[in-house]
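Shown next as structure tokens: one chain only, the form predicted on its own.
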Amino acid sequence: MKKSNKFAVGVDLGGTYIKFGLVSSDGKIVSKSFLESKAETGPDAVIKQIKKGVSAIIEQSNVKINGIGIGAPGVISVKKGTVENPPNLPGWGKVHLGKIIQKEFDIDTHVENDANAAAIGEMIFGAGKKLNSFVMITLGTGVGGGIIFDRKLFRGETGAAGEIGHLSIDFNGAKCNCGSVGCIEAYSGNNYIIHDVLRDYESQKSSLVFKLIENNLDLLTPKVISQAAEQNDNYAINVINNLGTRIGYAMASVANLLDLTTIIVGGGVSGFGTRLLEAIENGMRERVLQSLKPRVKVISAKLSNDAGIQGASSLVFYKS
């Protein structure tokens, strides 16, 4: 590691945990933990966690920080350091989330949307380091998206830009926790998923999916579907192969409307693999404008689940 790097805390604020890591600005992580983010109880018990796991980072490091830099999901006001009604985390409103954490530890602090950070990791370290524009979409507890555009992030007049899992694919489909209905995040986000699975147990109990838990529907995850479709299990392909064919016709909108055609897809959810990305970008080609259907690529993120932690303490060394 270079003498001459610089360090930062990353922290990837997600629903349902909180992820840390000490990063060098030639994006090293030199060590992570990670933490529940106890959203279900309010942003003090969230923020409480946030200034554990950062301190606990700190106390670990033997180097000088640069700067704390935080995704989280909602509306960031980069400016101001605000977080606005997170889709995921009850009764947040908006918070000075940046204010008190640089408060707390005396420490720079930057905050920005989640998956816009994922998109700047990607760009800087990742899948995006060779290309100018790109989409970045991220299938987590939520799904969030960044726009890369001749290598700037675009944020919009107000920082909300890129809330593709918030894009609607059916007018009078299911309720989205933003409160609106059709959404993709009502068909995509981690807890969807395994709802609608649940809801299939009864006719799809000769499904591997189930025999792998034991028919423990509490053991029920991502995880065990994919390791399921990797068997060849009919059901558990499906679920796949749809859930790739939504976030396609989703992604399609997004193509007609910016011109890009090039997708990276990161977070958990994204662990489904070749076959997922395939699915999407079938789905893709099935409904964008013909002259983009040559254009159109779905690429996997390189930096995998620590695209947030690193893409989140780039934002101390990137300037937009």
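So the form predicted on its own is up there; where is the form predicted together with a further copy of the same chain?
Left out here are the partners and the other molecules; the chain alone remains.
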């Protein structure tokens, strides 16, 4: 670790766990921990957990802390440090989380939407370190994203920009939980993938996907599909290719709209690996405007397991 390093505490606030880390300005995790969110008991209990976790990280460290970064779900006002109606955190309404934590520790505190924080983290520490502009798509239970242009996060009018998962690729297509139709999340969110594969069970019984779980359909996860594909199972490969192609089609629309052609793919489903990235790139290049085709580039995110902590801490090192 360089002597010139600065340090931040990153807090990844989730509905089940809160993750904490001491992160250096080159993105290394010096120490980390986690606590239960206790979300069901309301904001005061959650805030208590945050304070407890941050406090422990600070006490264990023997370096100067330059700031605290918090990645939170919901609508965030970066200026005010407020968190509003975060899904999975019942009873929050609007909480001045930034001020509360800043006051507690007397350390500069930055709050940002977790998807935005992931994009900033990738820019400051990860695959976007040397990129001027890119679009980040995070594949998981939900499908989120962030738009980085000229090394600034594009936040839109209220900081909610980057909802790539709710770009529709088929106005007559699959129903999405958000109430719309054909959203890319309705094809590539974890639960939707599982749902679609289960639907194929009868016709694809011989696939390794179902053999690996001995036809116990409850055990089906994206990881199983990934394993089957690695062993050259045709059905699993098709699932991944179709998934990637559709994401690629969506990204072609994004590229046409924004003239941004570098895509960073993160999140759990990106465990589908190179195959998925290639399918996304091929789908995107197939559909994007002629003039943009040569610039299309789809790469993997660098931050993985600790992306939430790193993304949150990167807020401290990001000059917006």
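Numbering follows the first chain given and starts at 1. We call the rigid core the largest set of C-alpha positions that still match within 1.5 Å between the two forms. All values derive from a computational prediction rather than experimental measurement.
- Once the rigid core is overlaid between these two forms, Thr109 counts among the residues whose Cα shifts by 2 Å or more.
- Annotation: Cα of Ser291 displaced by less than 2 Å between these two forms, core superposition.
- When two forms of a protein are overlaid on their rigid core, residues whose CA moves 2 Å or more are considered shifted, and Val63 is one of them between these two forms.
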